[in-house]
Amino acid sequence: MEGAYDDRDGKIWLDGKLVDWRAAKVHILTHALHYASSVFEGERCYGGKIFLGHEHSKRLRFSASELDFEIPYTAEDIDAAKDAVLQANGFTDAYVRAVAWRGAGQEMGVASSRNPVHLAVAAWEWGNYYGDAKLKGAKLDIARWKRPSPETAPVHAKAAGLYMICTMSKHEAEARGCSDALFMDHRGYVAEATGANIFFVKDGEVHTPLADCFLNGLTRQTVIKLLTEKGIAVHERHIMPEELDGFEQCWLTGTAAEVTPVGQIRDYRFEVGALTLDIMDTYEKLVRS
């Protein structure tokens, strides 16, 4: 599938029915467009099966509740919608995007409790998120923005508004010849990339930032479980920026990113080492099993 995302053949599930791709539209006064009252999920389908699909559906509903609205569909309904989209488009390997939002309604101020809540599911074929970085390692910049405190935003929701600084940071990183940017959090600790969690290796052990002010990704959780099953020590902890100099390997995890090695963060360099390659291979086998 090619072309602009609003001009393609295919079907999108919208509020309970499959509609033509180009007909899946919202009104200009949709609340989410003005006030970011929107949550979403990104999922990958491998061989006709969405990896952790039900967990993604449950998280979508959780994220909505964190933004003070309720999706009028159960997790099982959302699962069925995703399956219907894949079947309608003839996809067996694809990226799946479920999104829920407050629409246009009786209110057009900050408050919107009387506005209807909508749900849509789309899917498309999508290759490696970071291109050839899986072979040579991604190059990361360091963002000038910081991940916010849990006291200032619903940081554990996968909410559209939380990605505003991600978009700006990724644009700045790409302008500097990088694939992505690494965030620090509001306290100055290493946090995550713009759309992926991060892991480091030192002396055969793995270190990853404690997910106390950013999304604890499902891929992150999966990779930690795989490492633990291999008998590899995993330290979830606060990591200071100056520690980057002592790490030997680094990788990113996310549904879109899968497991992608990192070769460089600013002036810090990392090898695409044996442990990185092993966890990439183990994850790939798991999602396709």
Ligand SMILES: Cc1ncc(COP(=O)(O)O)c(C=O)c1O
Given for the second form:
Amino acid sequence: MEGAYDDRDGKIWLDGKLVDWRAAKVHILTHALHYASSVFEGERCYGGKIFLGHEHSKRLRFSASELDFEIPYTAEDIDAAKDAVLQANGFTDAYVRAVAWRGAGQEMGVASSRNPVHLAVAAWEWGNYYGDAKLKGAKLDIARWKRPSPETAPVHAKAAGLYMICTMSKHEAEARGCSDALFMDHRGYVAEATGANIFFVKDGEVHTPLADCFLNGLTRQTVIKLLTEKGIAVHERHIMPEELDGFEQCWLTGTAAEVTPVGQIRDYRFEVGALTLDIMDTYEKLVRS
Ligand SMILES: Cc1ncc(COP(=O)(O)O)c(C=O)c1O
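Next up, the form predicted together with the ligand in place of the form predicted on its own?
Let us now look at the entire complex, which starts with that chain.
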């Protein structure tokens, strides 16, 4: 068993250099620590190749621009940093975390345009995000928090601040014996889980919430493409919570979650059915191809 995440052997890429894992530190007056001026990516490397690595690098830069800062590295530089980290740690199958943030600098108020922007990349070996749910189906709670309106927060960015309610909701879900929580959005429509998008199956067709106020995951987009290629109709639309009653199958998608079946959301039950197993398998083959 590995130790705490700040107490491991290995290398982390920090602002252009590979540094010893335990030396990758920030100052207590880092702007991001106080005001959430931070964006990040979660990626998976399979057999030495990061799945959609360049798309993740571009999304990191996009997320920063949504928070009004620019990462002083191109997407190609970020790709190279990730490769360097994987190589330095000898990983071929790993989770990769890139993070960019406003550091400590001239300003310590809310405004921080004069503070430097930093970038770091770390990687570690990480198995199934939902434990044995891939076989049995995850059990989800329903969060009491709502995904905010695009007028309230930069909802399409992968921004640290948007995860405040994710952590709180996941803690509450775990306290109730669930693996995760499903969010409704600010209008009451079904949205997503705390770190993954959601899909449902009914009568051989797939339904997934329209990504108009939450992260349009790269895994979500990949799975929609795979289903479409199989000739399966995918409806991206607003889904009312009452509709959970009529869906037969359900799964989550995300870089960490991959494709994970859902067996239960509160009292609604779903079977780990043929289409769920098929899309899990197709996704698994694609990421390793
Ligand atoms: C809140 C949230 N929604 C959706 C996703 C899925 O995104 P992706 O498939 O790009 O990993 C993630 C994971 O990154 C997430 O944290």
